[in-house]
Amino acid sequence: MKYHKLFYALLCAATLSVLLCGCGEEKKKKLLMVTEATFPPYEYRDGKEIVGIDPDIVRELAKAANRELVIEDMSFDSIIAAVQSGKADIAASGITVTEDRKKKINFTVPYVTAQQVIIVQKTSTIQGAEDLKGKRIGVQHGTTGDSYVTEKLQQPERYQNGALAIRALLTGKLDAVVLDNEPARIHAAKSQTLKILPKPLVHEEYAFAISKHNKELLTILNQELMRMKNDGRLQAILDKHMNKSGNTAEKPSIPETLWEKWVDSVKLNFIDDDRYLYLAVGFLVTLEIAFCAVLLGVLIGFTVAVIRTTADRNGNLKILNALCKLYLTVIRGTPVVVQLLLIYFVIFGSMDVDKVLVAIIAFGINSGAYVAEIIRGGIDSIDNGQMEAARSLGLSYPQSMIRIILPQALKNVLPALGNEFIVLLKETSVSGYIALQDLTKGGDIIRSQTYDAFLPLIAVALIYLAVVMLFSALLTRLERRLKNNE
């Protein structure tokens, strides 16, 4: 009996628990910002948070909305596209209000005023718009001063970023950059040979974008942006970031030995806020999909390679042989980040799924139509006397292609499947596009803040050529054990 008072009790004990758990403070819904963090003073990395003028309006506007603010990095191409396929709430990332991207979007109420400025070198002959014509532009891809620049002047070379832009015009292989003009006055501010000219290009206003879907959404932040507007909040936060040079590492004294120069730069680029470690969390990310998209591709190779094997032998599986060849088709004719960006904001694009799952899936299926035709080579590669005299023995088709001629096809094939894990590993390098720090990812985010091309990039290029040298060398020793055992 006094059992059964023990459990009754305990019993309510727990109701009474998720009761109050139940009756407590909701968990706050989460605000995602989709931003491209290399926009200082707008939107930039300081340590490993994403700070700027966005983020602490955004910031603001979460509060007042009840939720918690989540901030993602992601491609400026990408940016839209996230919030109108509903991956994200709001992007921020100085973004233009223009007539054609109201089509796609909703726009607050613009929170700054900006302008469209000319980065030249000091010794430049260039003095404004008219001398443009025919110079080497650069521009950061998707911006308003793309816009002008190909509609007014001409042609310009696009970039990702404003950043590498800027880079090319340290180096002498552009003559010009049209940027933002706070930016602009970052990046010139960093460096003793840039200039930005007087006469702005054009004028433009920015604002959050919001999907068209999310109309209760944009009046709480248009109400919430009017009241900072009147209370003085959101001068402040523009006072507070453009009276600053943003994040930047103050510039070291002219080291006089190459040496020092050496130790110097890596001390700016991987020391310093520990910048080491975007490499090294984009490492561990970019081996988890590749090793897993690797197993995924294996699995859909192997089976069609076995369907189209199968279909054109026997003369069977003619429906899954035919969709086999699709697939094969549609896979290998389009480029991998078409097919990444599709399955994220086409197929995943109303389900909330993890970024990595999305790449593995990603490149798992891209690699599963190169794996399936390395295979189906392998199997055609086996005599056919050998099928014909597992038949003989008893064994069934299956059996025989599972326990004689798989086997020795795989055996066959072995190099050609590891050159497709080579290269499955460089192609995760466009994860960032759906805003996963990958290894490359991580080598841009230390470029966005040093300006610094050379070591981010050298250091990106050893770890891969580290990763594949030591895969070859595992598969050349697998490769001389299976000769062994011949």
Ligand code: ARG
The other form holds:
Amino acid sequence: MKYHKLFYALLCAATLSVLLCGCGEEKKKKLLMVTEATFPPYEYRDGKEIVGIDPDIVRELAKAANRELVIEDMSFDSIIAAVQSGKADIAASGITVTEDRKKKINFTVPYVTAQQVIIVQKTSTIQGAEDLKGKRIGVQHGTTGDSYVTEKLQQPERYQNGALAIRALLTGKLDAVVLDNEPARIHAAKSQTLKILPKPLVHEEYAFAISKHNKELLTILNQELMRMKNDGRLQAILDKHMNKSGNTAEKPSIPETLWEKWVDSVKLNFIDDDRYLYLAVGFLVTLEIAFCAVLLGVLIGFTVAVIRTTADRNGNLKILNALCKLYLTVIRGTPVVVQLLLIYFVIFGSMDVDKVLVAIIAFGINSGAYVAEIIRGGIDSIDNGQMEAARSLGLSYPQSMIRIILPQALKNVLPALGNEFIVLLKETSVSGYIALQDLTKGGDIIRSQTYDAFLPLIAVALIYLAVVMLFSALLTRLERRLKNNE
Ligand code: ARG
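What would the structure be for the form predicted in complex with arginine, given that what you showed me was the form predicted alone?
Then the entire complex follows, led off by the chain already shown.
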């Protein structure tokens, strides 16, 4: 009966890992700024750092508010929600002031004016907004460019960021992209084949977004912003960034042979600016989430399975059983991304919890539901006579369950549990939705900087594949060992 030791070890490991992930919070007063850093010159990545006009201005604002600036990169369509829910203190992301947004958050005084412009291939026949009807138009999801095209023209093709839309335009998948003028200028300057149409679609103003509940911060920031306007600091920051090209993504050189092309691409995607680090760090985050979540899942799964079988066999634990059934229905009936977003934005809405911990909890709870049913199947597969024998030897019901039934059940369901881990590992790839930099998101960041879809995606796929293959091999060995032990 060595199996019950394995079970206890798993239980302790799960508890420990959850506890460990929960600590380590430091107590400094931070100013958490959220942004979407593929928007040069306002915000973009330079190596590992997020730089640009917005970080520079907000750094000054943070100083005035006596806070320590922390910048977080997330998808643009989550930014307003992050501020509204209190997850972040300030959104600084080239955000246009609009009436709709004003209903959800407060804006500071505007700091710059901008326009939505149309970018097309130099060879295009599109000359202005009037030619756009019926064309394939790309936008960044959730931006004012998106709303403009949707309301005034037609359904656009929505990309995660402007850089990806430009990439699609370059490869002929789109006829035009609608984007803010400064990022458009920088993207167009990087390729020899794009141009910006002279007539802008709309004029806009950018401001920073603050939660409606944080009037005090709004006042402080507004005062400092006005001071920066008056003493020339604001203009200096704008001048500094507007006159240089901004993003660090290289101009595509023109390699000759296929091999040169390949080497060039590897260099651009992984070596330059140490981009491989996005994959390396992301990989560790993915592993951490998947590993801890699977332990939590097994813990929940075991508990639920035992309650369900006990209730089914003995007819007690009625309320717990009903709760477990509800849990199984809800969790298995809704997508894991939605659960992750709900846990992050609603349940932990106004709490400052570590995102990795949120992901572990979300994926752990999700996985628990599937594990529960796997284990219940395992328990049912053990002949009832075993339980009777154990009881007649004087073991109590819980003792017989933990010492006799569960270890055997665990062995029977090992392949199915392994399968569950494999599914979970890949499912964590949606962590990017809460701005976690996991493996998939690491690849996304590289793509947005290098405009290359192929290599970053292949690299990400290969890493997942390698982990799954390694894990399957380990599992096969474990199964063989358990068989031999019989
Ligand atoms: N100004 C536009 C808006 O507010 C686009 C902003 C996009 N910003 C970004 N960092 N991607 O919708």
